[in-house]
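Coming up is one lone chain in structure tokens, specifically the form predicted alone.
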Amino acid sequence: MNEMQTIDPDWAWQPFEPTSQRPWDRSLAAHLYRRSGFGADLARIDQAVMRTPAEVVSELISNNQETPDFRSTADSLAEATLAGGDPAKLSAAWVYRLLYTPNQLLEKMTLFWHGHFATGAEKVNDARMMWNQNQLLREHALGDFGRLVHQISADPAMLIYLDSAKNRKAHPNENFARELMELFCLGEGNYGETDVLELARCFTGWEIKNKKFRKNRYQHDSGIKSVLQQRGDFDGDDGVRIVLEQPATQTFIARKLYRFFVSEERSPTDALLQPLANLFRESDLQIAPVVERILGSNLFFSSNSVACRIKSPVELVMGMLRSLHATTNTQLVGRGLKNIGQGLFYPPNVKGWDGGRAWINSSTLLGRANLIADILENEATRFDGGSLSECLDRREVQTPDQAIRYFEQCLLSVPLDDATRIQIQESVESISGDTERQMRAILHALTSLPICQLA
């Protein structure tokens, strides 16, 4: 029997409220801040603690736009990455807002849709295209799914990713189509071939003309289609509306949210997932609610989530980094998150990243160890400013001990063993005499310990 088939629906989304077995403490105000970010430090930590779960993650929510300071700062820096039009340097540019966002939730989920309306850059090569569509999903992470759907679907970029801006009425291309209802909103089942078909019909005459989307009249088939088993002359915003109408949009979309903040391991049942569809579609399809219900829930801090989902790429590299108050080379990171897996603006396929266990296996465990050893050697990498010893004896971390426990409060989502922590102190013996050295291996060791791969 699947587990999550005796988990109670209506306890699993009702409001966490702490006890003596389940604590509110560092660790699950850890867990709360790497599954809505990318991590935190322990002071921030430890002023969750002080407040509500509640409190704090309405918190999260309210803080679903970008501050002008921050955006006229990032802006101004992608602007010069721009300026070189060169797609793959794209990356570096986004690294700097999830490195030094002070909105993480609103960057998590714009990476989340990143992943579910994936677009390529390979593809596209144009830099201002992938960068103005990263804008509009970030523009509308936590708000209006359906505005979101509506513009993504005559977003240049994508356009021309899923062959869109070829679509004619004399030979209508399917591609956007099949994606819009596979992969976008309802999942594989809830349509048929001929819905297809008509639906492609819908968006014939949607094109690009001088990098712009616009609508040519005389390519769009102006004839009677019948998509979803509705009927009439009906354009691509009506196409976009009746998909959107479809049952099936609020549970799959609850169902991709719930793999992203809960699991990718343990699969809910379709009444498990039921309240959070029903809130989705009550709440006209906003996104924010849904994940407010997610991230203050029974489920989200029970021991069905804490530790059951695999970290990825970028949340294993910014959680070490925004974790420590650390800075970096944002193209060496940039560069190193394509090489294990998940470069931004280059997803694998219109199926976005897999995720799960797919991030694992041998070889990218290896790069992953690469990858931070890499950072914490590259001259650039400071710590609050300074060095990583610095850093840590301002917060009263001298001895290797110390380290070992500071580090596992702020990026492991389960306690080392005994046997593990003594492993790792005997191995930095040898270099005891430089601190700043020792401190490193000490970090370098534990981010690449199987167990840390686990948000």
Second form
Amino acid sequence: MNEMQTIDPDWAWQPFEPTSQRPWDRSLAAHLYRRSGFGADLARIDQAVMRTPAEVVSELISNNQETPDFRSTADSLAEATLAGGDPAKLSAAWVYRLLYTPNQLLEKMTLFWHGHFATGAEKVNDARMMWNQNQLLREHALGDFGRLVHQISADPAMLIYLDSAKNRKAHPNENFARELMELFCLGEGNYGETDVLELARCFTGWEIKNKKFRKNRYQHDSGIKSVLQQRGDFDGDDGVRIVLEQPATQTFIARKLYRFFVSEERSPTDALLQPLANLFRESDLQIAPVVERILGSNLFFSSNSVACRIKSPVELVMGMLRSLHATTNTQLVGRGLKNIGQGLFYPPNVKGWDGGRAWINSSTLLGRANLIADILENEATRFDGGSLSECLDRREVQTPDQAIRYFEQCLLSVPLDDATRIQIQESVESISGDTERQMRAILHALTSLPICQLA
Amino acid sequence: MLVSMNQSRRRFLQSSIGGAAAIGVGAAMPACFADAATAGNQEQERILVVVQLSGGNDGLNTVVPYADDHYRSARPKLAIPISDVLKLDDDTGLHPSIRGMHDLLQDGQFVAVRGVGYERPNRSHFESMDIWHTCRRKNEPRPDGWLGRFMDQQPESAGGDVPALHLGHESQPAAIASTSIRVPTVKTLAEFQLHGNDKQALRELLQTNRPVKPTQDNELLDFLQSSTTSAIAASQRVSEAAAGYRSDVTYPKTELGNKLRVVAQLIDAGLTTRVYYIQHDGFDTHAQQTETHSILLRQWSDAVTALIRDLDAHDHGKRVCVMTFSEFGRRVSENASEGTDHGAAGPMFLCGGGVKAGIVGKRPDLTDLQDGDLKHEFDFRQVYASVLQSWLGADPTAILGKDYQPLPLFG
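Given the form predicted alone above, I would also like to look at the protein as it appears in the form predicted in complex with the partner chain.
First the chain shown before, then all remaining chains and molecules of the complex.
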């Protein structure tokens, strides 16, 4: 807390200028790729080092829509899953995108919004609805926050999840109105209980009929409401507009983006967030400018950010796979992620994933090591189309020591200590006749280490 | 009865010693088991099992004021029909799904405390749950939970078992957060083992308690390292502990039933863990409540009853108390979706051989509401204070922040 107060907000969000103490090198480029997406291989990292950080960030931001080719491939695979109707299998369709997308930041932001507008497939129990919501999140992931909130307010999966599929004049349903303010836009303390009741009246008549959103004017309460100091015969769209107009909105979202991209450890002061909040409001709640400012900033590349987050399960697994051009059984990954606390389409509750230290306990730590083991042993797993040792050999990585250093550069945010390095090397000496098994054992060990759980 | 406990204890110790000897590491039996073999008095320590009903349990339809006309008029669709209520007296009864609890009450092993809540009730699930977990409001610092503070008070047990265990897939409840002790989460016993070709080498690598180099002054890395060490240690202890469990009680084949069976195994194995924490989710019944609520209550009642019966059969019944709570009750009037919205005060439940059975607290007054919700008669910290003082033998004032009048809940 105290440390946070000493950070100068102006310095924090200015464009990062590399210095001799903090040069733009492999380590910082890898940091950028891990945080803005899931990770890159060493060749990509080296290309980034040849350019300026601002150029690399600007390229990440400008890739804000999928190419039509990728989209149609990913969608047709999802359609095959949807035909089965089982939402549990939908996770695998998303894993495919996480694994193959050329737009890593877009996908990372889609995951961010899924945690923000958390909706669980267990309750919605309709794969198509969940998928449509996912596409909605992706469409606006780096777009207009206001439009996203308006559309999510009429999203069938969301309204079913929050028991707001029926909302009658005589009995306004408070649930969506409350969460819109508490969890989606303003945060607790920025509204009163009366605002919840009055805002709920605005949404009366909004309902889901035959799996579609509609406004039932016979159930709409057309009387005067008083919401957040504004009075009028508001409907739901007015209600969303009034909530979005609150100054708490820009600070609330800036804080959440800070937690997602920079650090979940210490709570940033409002003063530190103010430049981001101002930018968000001045950009009419456009998301991309704020994300670009964060990813290109002094603070993002400083010791207040590097190694100051814990990898989510998706970040751990996708980081390992993407840095080695690996492909695997997407169903296995989808199930495995759920098992260690980040089921795609299965957030724990309407608040989404708590993140940070909450990812970590005895069960999930063992689960992380075990999921990596299961992936490495799965027959569908390929590295650059072949075995791990072949993949590494093409990158001139042949010995255990070279392999440890290679993985270290892609996957770790702080250098490995020598004692651990030696212990890993010694542990694979007995299997030196089998290079493939050696390399897999090294990768398994490295990804299971506490240090590899740091993002 | 004491014999059976000692037998099971001996069986467990023998099996773990035998297992160790069989793979040629007889001398390397973990220190905790050696301690357990000598620490006989630990067996008398009392245990608390917390069952959290997440989402806000409808207390009015759990302990039912069935003869109250206001209840029927507020709940034209959701009131429990009089003929279905498990009647306790002329105006109070239990939901028909919790016959197990009804039987426990007849056996002197169930107490319900009605009207439990707190001042200025918060109707957000998360905020209200945080209040129950930490006993602090949002504007106060809350680095730990009430059970975490209880654990902090306990003398350090060198090489002993973890002081508390959370069973489930959910993130850890703040109630067991402690600033000094990390509580493990366990899902099933089988999952709690490393896999893979290199698991032995990996276990050794992860077990090493490596001092962090001063140059890497990273609190988060310290946290990850100590969490990893404790994960490996707990995994070994827990999986060995439950190996030889036998029981004649049939647990319901539900998630909660499975979890509570694991609790019984661990208790019977002689772990010195004092607190077990389990969540039972789904009580946020805004719509079509009747069926859902009935299923959830049955799952809870059947599983807890099975646990109590099983513990009795293994002679642990007198030293285990199961405490059930929810973050709030629900609105007195039903909504238009045949459900109920977030409310305020509700009942808490304690089960086990040590409780003073009965129904504590007045019949709720449905004509004296605040914003449509029940007012509380007892602060939840009064129940915590009773549990801490009379059951766990701790000083409640230090844990709860101030004096709360305990209730007569234990015999």
